[in-house]
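Consider the single chain below, provided in structure tokens and representing the form predicted on its own.
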Amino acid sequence: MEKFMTLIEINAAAEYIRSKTSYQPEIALILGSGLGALADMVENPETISYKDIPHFPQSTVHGHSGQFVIGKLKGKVVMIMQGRVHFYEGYSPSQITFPIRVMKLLGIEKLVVTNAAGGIKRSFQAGELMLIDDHINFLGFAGNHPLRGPNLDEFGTRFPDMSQAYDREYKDKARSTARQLGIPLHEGVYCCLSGPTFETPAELRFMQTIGVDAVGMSTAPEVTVARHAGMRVLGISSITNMASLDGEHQASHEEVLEYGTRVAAHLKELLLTLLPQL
């Protein structure tokens, strides 16, 4: 039976975190595969392991540390998720997005979400960044929508608008900051699939046909629930491998982690310069 997280469970997790930190975070950051190093720059950090938080889903993927890091970064009090959970790990969409609702109850109204993604657009190269302009949530299309089940009116309406899933002002700031820093920043549509397999060439050609620029296994459910709760969202993908539309190149998680580490320097510089502007 599908697990729908309740307000009581969300409250319990938020209260536990509140009791373990002296900070009041204002911005949350979710760090994808190979991108966890940004958390090392947090000043006077307080760490909370997911395994200690009531009802909190546990990350099982290599490259995802499985903890919150809370502290100051560029003058902002941030709450960083080092690692997330995914649908392919066996969690329900409600469990995947549980952390977002916990963040909302902690008073966080701004979310920066990152991920490792496969590049589909031919002008992209592995090791580059893509500003997420919009997304296609195939998980939701297939019925595995994160807002399926009882609506929690405390967070938002039953039928939320998603016409501006990614905040326009934040996107403008990201573009101008990237130009200022001389960091190449592509823009495009991110597509969320369930995983854990990488895509077949036929699937990739289909996605290319419908306007997908990068593909991954996360982000869209989290952004959907954040927008349901009225949070402002900025999304950036690290293009960690180029999807093989002809089947000549075999993708691997090791490659994703390797390129995630390579692109981390640019992503770190971009986010550190952006944070004070959010």
Ligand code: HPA
Given for the second form:
Amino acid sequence: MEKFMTLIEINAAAEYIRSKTSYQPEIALILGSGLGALADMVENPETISYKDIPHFPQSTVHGHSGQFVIGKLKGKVVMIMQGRVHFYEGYSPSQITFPIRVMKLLGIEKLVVTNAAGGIKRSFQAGELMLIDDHINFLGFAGNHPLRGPNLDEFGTRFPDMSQAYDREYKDKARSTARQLGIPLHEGVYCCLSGPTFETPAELRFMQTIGVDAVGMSTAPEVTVARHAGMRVLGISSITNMASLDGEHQASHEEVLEYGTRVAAHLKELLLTLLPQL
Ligand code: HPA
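Output block for the form predicted in complex with the named molecule, input the form predicted on its own:
All chains and molecules follow, beginning with the one already shown.
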């Protein structure tokens, strides 16, 4: 039976976090595979382990630690998710997006999501960044939509608009900040697939045909739920590997983590400069 998280459970998690921190976070950041290092920059951090939070899903993937880091970063009070959970781990779409609703109840209205992604667009290279212009939620298409089930009216409407899933002003700021810093920032459409397999060449060519620039196994469900609740979203993918449309190169989690770490310096610089502007 699919698990739909209830308002009571979301409230319990939010209450627990509130009881463990003296901060009132303004912005949440989700750090994807190999990108967790930004959390080390947080001043006077308070950490809360996911395993101690009622009803909170636990990350089972190497490269994803499971904790919130709350504190000050560039003058903003941030709540960083160091590690997230994925659909392929066996969680329902409602469970993987549970943290977003907890953030909303904590009063957070701004979300920065990052992820590791495979590059489809031929002008991309492993180790580069892509601003997410828009997404295709294949999980949702296939029926695994995070808003399936009872609508929680406290968060948003039954049929939410998704015409501007990624905030236009945030995108403008990301573009101009990257330009100022001299950090190459591509832009494109991110497609969320279930995983855990990497894609076959035929699947990748299909993605290319339908206008996908980068593929990954996260983000779209979280962004959907954040937008349902009216939160503003900025999304950035780190292109950790180039998807092999001809099957000549094999993808691996090790490569994803290695390139994630390499791109982390640019991502860190970009986010640190952007944060005060959000
Ligand atoms: N495919 C899917 N997810 C990914 C990839 C990929 O090539 N790289 C990092 N996450």
